[in-house]
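A single chain, nothing else alongside it, follows as structure tokens in the form predicted on its own.
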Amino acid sequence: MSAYTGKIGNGYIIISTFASMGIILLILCVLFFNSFAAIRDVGWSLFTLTWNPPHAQFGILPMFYGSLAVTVISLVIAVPLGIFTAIFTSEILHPGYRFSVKAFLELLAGIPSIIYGLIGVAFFSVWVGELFHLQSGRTIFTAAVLLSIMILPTIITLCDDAIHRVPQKYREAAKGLGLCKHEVIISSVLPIAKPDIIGAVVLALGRALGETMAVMLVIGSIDKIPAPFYNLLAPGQTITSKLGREITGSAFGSLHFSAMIFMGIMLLVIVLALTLIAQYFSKSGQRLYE
């Protein structure tokens, strides 16, 4: 690469860097714009438990309380099935197969949010219903749920990945010490790529945040925190639910319309501040290889 290529590179990616960077400050003025009459009019009572637009309440902490369940029992179940699944694939499954199993796995993370919405919708509230015997099976607990199935495939293929990309040296030299397969994987594998894995955990869990239309047609929809608030078999909202099913219907520039607009600055702002967090881990200075 001669020097000139390589300085035409290097503006690219700055000139790329910059135009990103302008995007998302561009993006959060715009937010803060269109939401700035809530947050002078409304102000503090954004934070509190009701939410009844004809009697100007704006309360958003319920959906605060739903986009918080629904995210971290998708995780609790999603983590520790696709970690191990990822340590199956990239270290126990033969390698002929690592290729085929990872190809199936990646189609089902490219799978429209709405068809697992519409699988949501048809069988599983049903069944959800049916086991607890519930009225309506569309419930918090079942959102979280098919929220799971829908980011483990994006922890498998990264954590795979991150397991896989560790060096065979270490490995040889884990044996070396006497240890079998599985203590290598533990005592090993498992640390130098945990900077990686926990990086793909934080993306999945801004996946898991961001996810709108399989979760609006499961959640239930309903605007409060059940009583008593650990009760998962109850209907609810999250803040990404709540935009896609009620933003159309309200008029803009109106003081609902800006208390929407500030709930998507609050999704924005956790989203971008877990993107950080993914590049901290992330970043090369960690690792014990390159």
The other form holds:
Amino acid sequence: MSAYTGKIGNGYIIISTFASMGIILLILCVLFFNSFAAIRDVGWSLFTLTWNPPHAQFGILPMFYGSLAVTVISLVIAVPLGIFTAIFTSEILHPGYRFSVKAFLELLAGIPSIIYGLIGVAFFSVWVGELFHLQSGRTIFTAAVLLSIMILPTIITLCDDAIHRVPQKYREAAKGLGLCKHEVIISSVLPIAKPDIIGAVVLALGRALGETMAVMLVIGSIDKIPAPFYNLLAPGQTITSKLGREITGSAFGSLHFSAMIFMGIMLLVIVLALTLIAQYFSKSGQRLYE
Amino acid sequence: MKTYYVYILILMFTIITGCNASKKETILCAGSTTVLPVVSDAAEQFTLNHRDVAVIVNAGGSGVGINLLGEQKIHIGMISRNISQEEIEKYPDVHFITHSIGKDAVVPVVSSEIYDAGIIALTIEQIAKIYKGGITNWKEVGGPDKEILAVDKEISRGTRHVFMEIVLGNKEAEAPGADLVLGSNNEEQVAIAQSNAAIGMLSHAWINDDVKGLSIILANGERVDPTLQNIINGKFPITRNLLLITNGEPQGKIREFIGFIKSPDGQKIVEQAGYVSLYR
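Let me have the form predicted in complex with the partner chain next, following on from the form predicted on its own.
Starting with the chain above, the whole complex follows.
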């Protein structure tokens, strides 16, 4: 009997695995076939600066830039904040309070992104505009700060788990060498938790790149790279906000639609590339505690 | 225990009414946010007298309305510009029929601060220069020393088509001077109200105390205010028809619904929304 159920279990697992792989391959194929018209007809002109569908100009670089800029800034803000918060909740905070504090922080993850978007467009963008004396608070910076708040819970939760899972014996050994608490954290706990922390950052990065609604409402939606390019207090456009705004305005099967799908592929490529890079760097730290 | 029964009753009631709703004939409408308030108000009144009909109204912009009707996903498209030749050719199976339900003007609007500082009228050339990036400060047109925040709209929006046709001479013209690109009339209204130095384009019905409509100075020096009177007599240069489009001659309830909007009762809704009715 048990051998029989074992076979069923194994079969189910194998089917699940192949089904998942099939779904991922299908997504890639659908994206590729639907964007083929743009790749064939527009070609390298896809990587230019002008987006004007009625004149058959489909340059995706401004959106490409916007997505990268927003993601990088939001990570620069959220990663240190998130890791320090995780260190506090798992190492310094009294264990009795850990779960209530964590539950409160995780509440942030449950707020729908449209709510962040509404707060962003009604209040936050206005404050940014007044603070920096801008004409309009709808900027790349605004979107990035909003995003950093949205990805914080992901980073905090996963980093907290990673740090918490480091076995007590390493801390005790480090303490035995006469290290202070912060030295224990820096020299033994964090290096051991490093692969999982990088995993947390990659997940957060995925969310930041894919976020649409909140970004769409506050970024200004102008298809230009700001001048100079490092001027982040200027409106911009991300791939997702562009797709969100224009996908209904393009007819299915048109060159316009095809170019939009191509942007989707580009987004996927960015995510894949960054994930691979992160995995390459996290390989060096072995999971010592297992 | 009694409350328990009440809950079950409520649940059964919702299920039964839900079943009834599924028997209703549904009319799907989508498109221009300019036409939207008229059609959604009309839908409300129409369904009061026609309990067997449900009218679902969505926004999206004129381009979306045409595309969705072209793909035969909706019954009525709402548009606030004319259908272009390319769009007609794109959907050879669909026979577009337009029904005029009123008239509107696209008005250049500014933040109330700019209006109060003395900018109450501009020429078409000045507005064109602002959108082309030639004028970037309000003092160049006699206003305060403030940078201009030029608010543009998505390229598929009917309001933009009509505005750019008159101002830049091409309905799909690029506007390199624009600083923000937004979608619906609501979104644009909010952005202009939030700023103290913005200029944008809005349907006449969206003008209020925070976003003030500019008068237009014609080539002969005459100043035309964005009033209903000037839209009715055709003096205001940026006017347009509000249209509904259907695939072929509408039948049954769809025909009745469009007939209702064109009727005197329906035209009252058009006027209440701030537009010009067919009878004026």
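Heads up, when I say rigid core I mean the largest set of C-alphas that superpose within 1.5 Å between the two forms. Since this is a predicted model, take the numbers as computed values, not measurements. Positions refer to the first chain, counted from 1.
Trainee: Once you overlay the rigid core, does the Cα of N10 travel 2 Å or further between the two forms?
Mentor: Moves: yes, 2 Å or greater.
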